[in-house]
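Have a look below at one chain only, the form predicted alone, in structure tokens format.
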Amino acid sequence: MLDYGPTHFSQGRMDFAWEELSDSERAQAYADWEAGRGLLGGDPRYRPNSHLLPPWGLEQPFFRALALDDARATNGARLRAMIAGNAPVEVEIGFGRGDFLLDRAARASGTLFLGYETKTKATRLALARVARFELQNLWLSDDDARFSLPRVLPAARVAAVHILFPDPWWKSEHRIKRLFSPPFVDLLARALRPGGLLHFKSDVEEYSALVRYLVEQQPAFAPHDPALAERIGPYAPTHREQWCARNGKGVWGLYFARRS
């Protein structure tokens, strides 16, 4: 088991309101997606030296979508070879401190894990933990997964996607940064193999309702099925889930299977 201490949080008190999307709102979501709006850290296509890995990431289990061909290191070649292999692949988007992801990788040495966290400092700290626990099946990125996933993984390659306590982006002017949107759900449908699992948790009931609405609007997904939680098995809760348990706060979990 991983030996991380507790983290303290405050419980935000902001309104989270949503309505079913109109045709124009749905069209705008796709237009924003194509333009790269809302990507955390900005669109990598317009970032200087985005084709190069940072020095601290060279020869580490670290990747960026546009730097897979960085000739200064073997990162890209090694990751591509692992993806091309037969091991099942699981992805966590927004791993934070890494409690869930590192524990899961330690429990399933025959599975390849990819973790995304846009906070570079958190990614570097997690990389140190990957080395500490001598995990050979876990790769990390500080890319925004919305940009990176379709550029790194072929379609239907992923067995499970875990999205645990994503930022709700409460303010109306920040909603474009919210992870879940119709094109993002399309991306998940593309990434998951038939029968693959989408595993979501939040302590914001309204966000969970929005996610359920968006996912169940995508024909590739079967409706939420609580029985699918059994597929997760034993796990280390995220630091946010630990905080919710200590403070008696509700957690809403959703489980969706990719249709065949």
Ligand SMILES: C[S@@+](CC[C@H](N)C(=O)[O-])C[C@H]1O[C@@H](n2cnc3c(N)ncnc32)[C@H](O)[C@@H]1O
Given for the second form:
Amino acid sequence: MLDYGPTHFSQGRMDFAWEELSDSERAQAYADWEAGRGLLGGDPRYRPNSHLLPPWGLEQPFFRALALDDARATNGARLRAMIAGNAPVEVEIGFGRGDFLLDRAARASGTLFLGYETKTKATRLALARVARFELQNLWLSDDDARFSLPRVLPAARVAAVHILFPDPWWKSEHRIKRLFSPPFVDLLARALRPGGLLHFKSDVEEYSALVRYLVEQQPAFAPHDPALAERIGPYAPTHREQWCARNGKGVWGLYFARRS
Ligand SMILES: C[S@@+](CC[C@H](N)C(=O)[O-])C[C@H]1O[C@@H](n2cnc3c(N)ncnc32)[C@H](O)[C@@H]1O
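Okay, that is the form predicted alone; can I get the form predicted together with this ligand now?
Below is the entire complex, every chain and molecule, led by the chain shown above.
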């Protein structure tokens, strides 16, 4: 049976060092991105049967970018029709247990929510909760959002992207797996509509500083504006945010509007 095991969050602090990117580091980040390096689970284009949905995903609000045309189910057609509709779209990347996303989808039935979480087990658990709460406006994927999002959503379609407590990937050899990089910020700029919101939180102060630097380097984004936090309104904290509150850990939130 699928169930949530105990979660062991890392308690100790490791060094999270970052510096402004040199031109060659920036160029390397784009080259890595183009080559699909650092994608979690590897590049799905080279995975066997990546054009097919897993059996448990058929006729569920579940998608994979490369399996939208799987003819054994209506998943792809239904999702495409919803994306082509007029409902605002919000995306969460790395929803984990889904506490924030499920609550937000329940509060805003007129908004279409897409959630990405590369851990398949967590995605399946969240799918079960989508069914239990009878949510009609929430679709989930275990794709790496960096690969999937631009293949699934047209430019300027998204009203808000939520990225809450992403893995810092402390070790330098794992840096390539880190969500935030110049090409990823370009992806967000493309996905968000004018005025759209990028909502970020972390309990790693230095990661927040890196994210602020990377986003503010992209001319499509206005500088961090704490007043935009109002746009989130009441919300259920993620599992990690709950843990931070219980353990007295600081949380750094960043809010960026996409310029018109
Ligand atoms: C530290 S956990 C935080 C989970 C949740 N947001 C919370 O605050 O409790 C980060 C999650 O992001 C997921 N993740 C990391 N990179 C991802 C990516 N490129 N696409 C989708 N999910 C990703 C990981 O699998 C992990 O579950």
